[in-house]
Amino acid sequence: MAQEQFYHALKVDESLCYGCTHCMFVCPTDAIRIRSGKASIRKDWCVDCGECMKACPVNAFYIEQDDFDKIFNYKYRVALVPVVMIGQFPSNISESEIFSVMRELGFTHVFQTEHTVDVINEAMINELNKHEERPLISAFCPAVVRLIQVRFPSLVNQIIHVKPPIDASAIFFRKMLQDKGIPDDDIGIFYVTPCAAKIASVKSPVGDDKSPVNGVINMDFLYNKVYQGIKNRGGKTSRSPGDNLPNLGPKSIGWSLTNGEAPYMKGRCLAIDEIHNVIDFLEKIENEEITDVDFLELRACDESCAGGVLVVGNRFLAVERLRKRAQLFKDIHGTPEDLIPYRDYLMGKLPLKPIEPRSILKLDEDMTLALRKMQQVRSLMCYLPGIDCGACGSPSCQSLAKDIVQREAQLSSCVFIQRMMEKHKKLHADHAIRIIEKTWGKDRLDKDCTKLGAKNEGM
């Protein structure tokens, strides 16, 4: 049986790319290929980290979000806002102006996502305890599962089974709101997301059936609407009794953070942020050459959430502004008080199902055929240049064999080939240009080559 293809929040507009292949070559996990002039995302390869968004010149590359009119299907609007979202505004702005802001925009509950850390903390700690296989990795970043499950999928059962604060938060202010006495249907909860990689989480959960979360708002779009909101006040400060959560301890504002995680976990523990970093590190570990580490927190993102792509300002300026507020608020501690009678409910929904692995690497489901294509990509290395140009329209020339094996592209299709079948009248000129045609599009080689040729006369 097939397996059902990933969600993925990344999309093209095509009317914006020109297929420069800038995204192509940042692509961590090869998902991106130029075909007809466009750059097309192959969904069970990508992993939503961003990476073409942040290289694309055009900004051709958008982020689904649902409509925030959906929230209004609920009667009772929860917002799940994380950390990094405060860490966007300036400092003089309070966390009460921009949660009585959202109350305003609709929503009737505003909860910080963060606030179950130490529960999650603690589920983690018990997993490490039991397991003797190791780095055991944390299951924090969605785009990290993914890229494990698609690059290193030996890896995946050292996944921690425990489930983020996105989650945990979803499922423990479900819970509250339903003791009392509220229908499950009239619960609408919501996450701000700094990233694409969490949308796809919520749309298509790994290791869960279904997300706790009903939908999920770009941090992009709700800081503009937000701060708008604040301007437009004047300084004047507008209160409702909803507003005065607790505040987070250092431990919750530094947890999607980097180095958030690590310094609570037990043993030899290491944070590693950016996803080519974390790709490094992750092959020094499936080929065995790091062995005595007992914890990896790995973020896709620099500077981890606040590095996601749908934060608006600058990351660094984030995590400062967050470390000042974790130095202020250094002396609380522990569970805030609504959520410890909950905590046992909470341990008991925290563990993540199997996570499976879906290599990309896998060139067929029949071991035999697949064993066979692999030796036919190695026939046709011999052949490719090897110089990974991507004029094919794939990344490398490795990535081209592939394609060819699994007939999505031709051996002609490799711009020296046609050079080499044309000198022996192998191939004709007329089907070379349609071969390139067909990767690039027919209004790239339209081009008035004669005032080039007549300037080249003329020198």
Given for the second form:
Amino acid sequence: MAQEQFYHALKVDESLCYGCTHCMFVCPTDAIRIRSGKASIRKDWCVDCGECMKACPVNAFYIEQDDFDKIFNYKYRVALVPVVMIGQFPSNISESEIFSVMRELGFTHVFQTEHTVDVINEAMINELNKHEERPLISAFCPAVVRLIQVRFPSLVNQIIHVKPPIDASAIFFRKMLQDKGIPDDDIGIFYVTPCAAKIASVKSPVGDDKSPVNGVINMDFLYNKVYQGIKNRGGKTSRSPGDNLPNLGPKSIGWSLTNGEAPYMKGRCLAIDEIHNVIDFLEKIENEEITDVDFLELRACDESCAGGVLVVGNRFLAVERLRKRAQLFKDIHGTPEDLIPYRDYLMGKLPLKPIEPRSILKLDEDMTLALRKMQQVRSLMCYLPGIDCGACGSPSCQSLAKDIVQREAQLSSCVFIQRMMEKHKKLHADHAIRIIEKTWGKDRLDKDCTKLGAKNEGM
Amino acid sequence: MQFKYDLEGGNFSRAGHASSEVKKILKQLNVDARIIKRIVVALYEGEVNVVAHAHKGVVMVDIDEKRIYIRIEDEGPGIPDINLAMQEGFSTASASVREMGFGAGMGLPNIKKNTDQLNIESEVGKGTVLEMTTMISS
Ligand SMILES: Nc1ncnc2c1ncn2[C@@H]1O[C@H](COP(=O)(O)OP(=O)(O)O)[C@@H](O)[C@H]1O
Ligand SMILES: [Mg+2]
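Here we have the form predicted on its own; I need the corresponding form predicted together with the partner chain.
Full complex below, order starting with the chain above.
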């Protein structure tokens, strides 16, 4: 049942959204429509890639996160921190400084997400050896996994059924704490997320029944808290107690960045980042135009996780810092010492359940009806202007035509059709305005000098 | 429902356009993914053959509830011996075409394998017509 509804972390703050078309046009799955002057997201179409949030001129998108105080529901409060978090801070701020401030904020343990990369890598290579089908695709990026489910349903079986570091590390650290005698209910693991898709994957996991992560904290939020904490210490080196974290080696540091996985897989491996690039490539794979690739590392964000929508700093600088860091620790290899005894345990927990296709492309379940609907769409396209202006509240003439056929819009939503109807005296001017207000909100066409770019902007 | 796509000899970067479009249509019609795959593979090979061996061509597609019918018609050198051309590995592709990764001689055999019904007619010096029919519902 839970699988039916697609949880998604991206939300629209209706008090901020003033109804423009930026988000609608950039959405790679056409999941956004404008209704009553606000952006509305189609839940099961959205893959939580965050493109809309990046494009919004008024910051009307937000990412739902768990209340920070939720961590205090647990006696043992674990922060699971991905490497890109460290990449946010200037290089004169040390990792232990960052982590000790996090302990001051209330976490009892700070662990690194990429701690388990070596074991994951081994499991992925096993899968590559076991399956004939090519290319196999990494399950690392949850936005990509969802993109494949909704837009490339025929490729779901090519996703490698191995859990990504967030889940693997949560499983390992939980087990390690349990083995120290801590009851499971007392352990709260909180992932510090660089993106919306990871939150969605915690709230409604794909290929897993329940996430091993208890909650999610947005990276931008925690960054501000930690940065403030470090400043308030005024350069004092007093460190709150806590285990010193093992330093990660280059493989773990680089794993979430572009070309993080590909160099460690077998055969011909490619790394592709940014969602439109990913879509273009998946089209070719689906057409079997490209058949001689063994492994694909696909990431929704430009520069992978360093380009996540909740990452504060510039992605190129973050990558540069992390690459330098990897160079510094170039002699660290292999599985971390504390993980070695848990290798077999973790291996057993890594397989994902089958990932179901969830096509959003089909016009109807029933092929005869789908055929009829497609005929209707093509007939409607004879009348729609093909300008793709978005003034109807749908991202293109084609999507308006589909919306009409699915009874989610009307032909008269098109402003150009309205003109023609007025010309032929089939539509009264007042009625036309009412139609526009239905899409763009009441009094939307009235003079308003406070809007973005107008002479009294923001007053 | 009918669709038409033009093919241009020698333009390898466009080969795959028709199959990509047909794939989008079949996905919207909720055709089984495995059947889509067969159709797309066959059409793609057919497109590549026009691009690699002929001057220009047209793809005509007709879809109803039961089957998809695809007709690829080209103006080009034609195929002198169709039976020979159908053999795996047989190819007259030029060295430059091979360098681009085409011309393994597997195109026509693959088309045969991936269509329910295939008909080829060709006239040397004039052109070739490929007709492929595949059932889309059981
Ligand atoms: N449309 C066509 N026009 C002319 N010759 C063709 C055409 N399609 C196929 N052929 C001939 O048949 C041969 C075998 O075709 P195919 O099995 O697709 O292999 P390939 O295209 O790799 O050579 C080609 O090398 C060519 O000589
Ligand atoms: Mg060929």
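Residue numbers count along the first chain shown, from 1. From a predicted model like this one, the values you see are computed outputs, not experimental measurements. Here, rigid core means the biggest group of C-alpha atoms that superpose within 1.5 Å across both forms.
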Per-residue C-alpha change between these two forms, residue 381, threshold 2 Å, rigid core fit: yes
